[in-house]
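Heads up, the chain below is alone and in the form predicted on its own; it's given as structure tokens.
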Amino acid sequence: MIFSGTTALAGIFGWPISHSRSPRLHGYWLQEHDIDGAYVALAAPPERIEDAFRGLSALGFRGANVTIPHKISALKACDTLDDVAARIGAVNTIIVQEDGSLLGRNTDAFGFLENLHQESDWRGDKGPAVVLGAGGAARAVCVALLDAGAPEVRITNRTDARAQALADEFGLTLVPWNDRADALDGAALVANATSLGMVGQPALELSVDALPKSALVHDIVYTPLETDLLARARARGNAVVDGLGMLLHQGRPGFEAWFGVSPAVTPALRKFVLES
């Protein structure tokens, strides 16, 4: 591939970063819209990450995505933050402003909601939501649910203290991890925002017997695409949504900011990204 002197540049910071599907995702959109642009993987160790962020402007980058373990560092490095990033406490999208300053955004909550709206008929006011996890992804999911009008968000996590802190901050209902199955009673949505059930991680042990058949079950994990939680929920008649769409949708705002086009998430895109 040959780049011109006006090629628009963006990328994704992580450590490691070789596993990321984001270059494939954004590369698809760049080709689809015939844009003179490039989106590259940027492997940056934690001890050099602040220098790397500051180098974006000097190198002519329009911005970057940020993944594990740099989302908190990005929050601290950005000159300004949007409201959602400030509430979630993490940045996954950096936009280089005209004056070279860095604007930090968080599009994970957006990606979560857009995925649900595209793949299901869920609405925030349908009833209580249950969130498993208390890390950065769980924070984004909780903010999204509250903004969508969920009447109650129940939070449970393997470390009760972390769940308690999140419950206190956002006004959530704390459910001890040992009682997590009981939290599903009467729920309209269950969202696994932990890494449990991911390839290479321990299984998510959660009985879904108390879950209403009308409830939607969402897992942010997308390797495997259908986790054990989703398979068991589907088998008993619950609607399910996998985690790939959240990844795809969260990339849309950054792409639009850097390359000037609002991209779409389509079945062809899902197929292309899964082939990586």
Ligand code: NAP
The other form holds:
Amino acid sequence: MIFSGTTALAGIFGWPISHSRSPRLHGYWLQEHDIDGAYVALAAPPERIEDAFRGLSALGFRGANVTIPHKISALKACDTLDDVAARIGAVNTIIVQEDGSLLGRNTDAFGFLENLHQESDWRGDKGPAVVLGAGGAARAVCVALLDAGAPEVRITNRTDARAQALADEFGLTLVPWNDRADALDGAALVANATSLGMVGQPALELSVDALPKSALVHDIVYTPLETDLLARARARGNAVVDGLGMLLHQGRPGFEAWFGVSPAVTPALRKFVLES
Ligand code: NAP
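Show the form predicted in complex with the named molecule, please, the one above being the form predicted on its own.
And the full complex, kicking off with our chain again.
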């Protein structure tokens, strides 16, 4: 790829960052739309991250994505926040404004909902939703479900106090971790937002016996694509959606803001990103 003097620049901050699939994702879209742009991995250690955010404008970057462990630092560094980022309490997308100031957005909730809408017939108002987990991803999932009109969001987490805090903040129903299987009774959606079931992590122990067969089962873990939870749910006849689409869809708003084109998530893109 040959860059010009007017190549539009964006990237992703993380520490470490070499494992990120985002350069491949945005690189695919840049090539697909024949855009004079570049999207690079930006390895910035926590003690330099504030300087790094401030450097975006000086270097002529249009913006950047932000991943672990910098999402809360990004929230503090941005001059303005969109409503969703403020509610989630983390920024994963920075857009450099014309005056050089930084707008912070969080597109994880968007990615979560767009993935479910593209891959299933689930709609928020179909019934109660169950969220497993109370970390950063779970916060985004809860905000998404509330915005989608879920009539009730039940939350359960190994550390009950973290789930309690989220329940208090967002008006959710707290279910003790030991009773998590009971939370599935009458649910229209269950979403795993813990790291359980991910390669290298313990399995998610969750009986799905109480879950209606009409419910959608979603796992935001995407390594492996078919987690044990999804395999067991699929085997008993539930519709399932894996987590890769959330990752791909969350990239769309940033790409559009930096490069001026609204990109699509297609089977060819999924295949390309998985090959990395
Ligand atoms: P996080 O903030 O570190 O939260 C981890 C969550 O997993 C917490 O709820 C934690 O419970 C729970 N957990 C970890 N180990 C556990 C164990 N042994 N038993 C029970 N619960 C356990 O991480 P995160 O950023 O929310 O990410 C969570 C997962 O989502 C990761 O696998 C990540 O890759 C995935 N993710 C996917 C996408 C996507 O686009 N598909 C986006 C973001 C994240 P405690 O509170 O008790 O520690």
